[in-house]
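Take a look at this single chain, the form predicted alone, given in structure tokens.
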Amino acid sequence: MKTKKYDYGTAILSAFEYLLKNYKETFVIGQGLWSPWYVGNSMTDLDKKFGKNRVIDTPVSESATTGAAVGASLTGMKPIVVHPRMDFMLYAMDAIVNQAAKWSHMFGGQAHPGVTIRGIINRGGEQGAQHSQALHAWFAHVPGLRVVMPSTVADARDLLIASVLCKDPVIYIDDRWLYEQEADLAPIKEINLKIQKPQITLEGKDLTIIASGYSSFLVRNASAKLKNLNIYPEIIDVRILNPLNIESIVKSVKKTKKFLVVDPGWISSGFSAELIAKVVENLDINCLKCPPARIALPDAPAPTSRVLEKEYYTSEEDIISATKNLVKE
């Protein structure tokens, strides 16, 4: 089979592109899509080949802008709302948590907004409190929004498509520390969100890391230095928050007997907790040699200095550390 290399924002791109080409009904709306750099290399030209009645650069209004996009969607139509920055979202919070999430269920499943809200998440380069959060959590939270959070180029592309192609409400989170990633991709095959679940992206024996978006990534680069220590973890990438399924973690917590989770957000009632509570619920009470353990920023908004922010967020270092100690116990 044929393969082509992309980058995490090219792959992103393709994903668009085949959207555009293959299904009328869709078209893309928010902030700064006609930029050349406000949403890096993934819409490049996007309004020249498809049309600015297909790519629509609005003007700053998250809340009116996801709100046409919601009432789009109800008419068939499957709207892309991009929010370069996942911070602002929150002036869209009514339209995405009060109607999108609820239609579906108020009207008896006879009302569809399958509207895909991509939020992106920036963070360092000394961007500060109000603009480097990470709100997956808010989001999972939500009876009726599915939310998803890819970690590898693959799923960059894959779980877009799938996103859009879905009928009921999406939350897309795009994470800019991700985009250095570069992958050979086959061709595009549409696959089922409903379907989709965690993924075993490394088979391990001495203990099960679980983690999303950029813990991920972080933790996979991790396990090399970590096999020089002889210490095999099992690394299971949640990528689909909401609905969460743990079948293929509780297994892996079953054979290792010991789990660590790491997260891109703050600790206190954060993604993390909710893992750590679901996992532990399904477990026999014996079924573990030591307490889980997490790792997750402080509770603390993200600080503007650089040298604040090396020690704020989480390193490839802090993973090898939790790990060591609890493979030790």
Contents of the next structure:
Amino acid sequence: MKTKKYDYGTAILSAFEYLLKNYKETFVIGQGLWSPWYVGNSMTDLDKKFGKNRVIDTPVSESATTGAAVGASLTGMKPIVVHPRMDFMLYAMDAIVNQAAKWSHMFGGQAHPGVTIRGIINRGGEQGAQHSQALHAWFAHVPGLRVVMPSTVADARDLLIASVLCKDPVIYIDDRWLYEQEADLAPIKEINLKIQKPQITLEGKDLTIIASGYSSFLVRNASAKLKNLNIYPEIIDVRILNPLNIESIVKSVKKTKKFLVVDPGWISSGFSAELIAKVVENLDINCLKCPPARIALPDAPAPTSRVLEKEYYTSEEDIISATKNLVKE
Amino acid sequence: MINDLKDFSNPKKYNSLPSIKDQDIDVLKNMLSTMLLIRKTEQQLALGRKDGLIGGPVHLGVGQEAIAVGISLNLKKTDRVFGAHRSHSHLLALNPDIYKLFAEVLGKKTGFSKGMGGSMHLFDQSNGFFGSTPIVAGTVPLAVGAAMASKMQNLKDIAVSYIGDGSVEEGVVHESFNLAKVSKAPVLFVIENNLFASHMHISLRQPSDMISRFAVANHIPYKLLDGNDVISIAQNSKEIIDSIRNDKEPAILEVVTYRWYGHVDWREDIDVGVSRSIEDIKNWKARDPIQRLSKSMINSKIWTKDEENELINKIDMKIKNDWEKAMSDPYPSKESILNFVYSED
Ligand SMILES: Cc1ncc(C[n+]2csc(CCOP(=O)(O)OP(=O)(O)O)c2C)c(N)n1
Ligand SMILES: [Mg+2]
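What's the form predicted in complex with the partner chain like, now that we've got the form predicted alone?
Time for the whole complex; same chain goes first.
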């Protein structure tokens, strides 16, 4: 089959192009859509190709633009809201949590806000506490929201299309630290978001490592070094955080009997806790050879200075050393 | 868009020399030297960023110095000032400690926020600066609350909220205007209207370019001024601030200005192409608040080119020394990641 080279950013761009070209009910709204630099290379020239009516750069109004997109989705449109940083999206919480997430249920399944809200994690570079947050766990906590966190180039494209075509409200979270990944992709084939499952990225035997988003990327990189140490982890990329399909993860843990969770958010009450709980609930605890372990961010806002950032964020080395410890036990 | 600002937004107008008749000479010299200090300090930050010595984003207000300098003349150390992402001048006009600013922007322990904030998160409460943060409009209701508290505390201190033309696109600003009015909060909203919010000109974002229309809607008294005339800002803000202090009522001061650099960092031309033109930047540079004051003082023979050169040399020396000192300062300790999350006792 003919493939084409993409990076993570241009993969997202190609999903937007596909959607805008093939579905006239889609439109994109958010800040920075007419700017060459606001959202990396993931939206370049969409306004020129599809018109400023369908690719709408907005005033600094996260709350109104998100609410408006929810409203438009109730009329049969398929809007995609873009928040160049997840931190800015907090002004839009009512539209997301009280409105979009509840609409179907509270009206007896008669209406579905099929809106996609893209929140970009954009951290590092001494940007500090309000320009760094990974809040996927908050959204995954809210019934009614589907939460998608692609870590690969293919998923960046295909899960965005699936999110927009899904009838439910979807929070699609991409991470600027993933943008330089490259991959050859086959032509687009639409997939159904509702049946997507966690993906086994690497089969192994010594332990299962479960991760999402940028953490999955780190784990994939660490696995090459682990191989040199004769350690063979089975790696699972969660992809869809809510509703979470735990089956394949449990199956893997039953096989390896040890597991590590790596998450890009804070540790306390974070998504890593949910994963551990769901796994442990679903197997005979005696089958585990040792307690599960997790790596996530310390319970502190992101610091600013580069030396502290280096300390604060998870590294490949952190994953390698946690893995070694688990394997030893 | 309706051009309600009329000539205020035209860089070729309002470029005459400010009248300095009846002005105290020392105050004039002080304003000129503070504006120059802020300008040169920010130009140093631009260089430091360009050279990669500064790791994080810097939002520079070069061209907008007159606003904070004129207003701060009328503030007390016990007032409660809040800023946003472009707040170096707001802080330096209250406390010209550029060494602490350099240290903070470099993420050093000796900085205004102990190296935990960087350029976008500044703090100096003992000089009236309660904090600046980069979520657009995030601190606006905080300023209203600080003003309400001042009244409960039976104090005559006021709050100041510095915001841009873009911030009024956030709903919380309108809630804050209304709340301030109905609760008679002694707060001054300073709207630095530089006609842009990042790459977007105000004509792409709002139906009118005049932000004080929201003052009218909320029955809040307001003034609309040339933001590049420090004398007018100093005089008018004195009147406004006196009445906020005495009558316990909010007020709005809209000042029209322009930033010389792009939205973020050191390049002038970064957002040219979307809407900013080189031509506009050139014209606005001719409406320079510093040159206008300096020329006016020289014309009135209370200031000379030689004195100005001497002042510039002194400032350059200070910047060089303070920058070098800040560069060699230590970073915060690794423990501070967890240590500052909660209060100590
Ligand atoms: C809630 C939120 N949305 C978007 C941004 C990105 N952003 C940073 S500054 C800015 C423009 C603000 O414009 P204005 O208030 O006019 O201030 P100026 O930059 O002109 O000083 C934007 C959109 C942000 N920091 N916070
Ligand atoms: Mg502005």
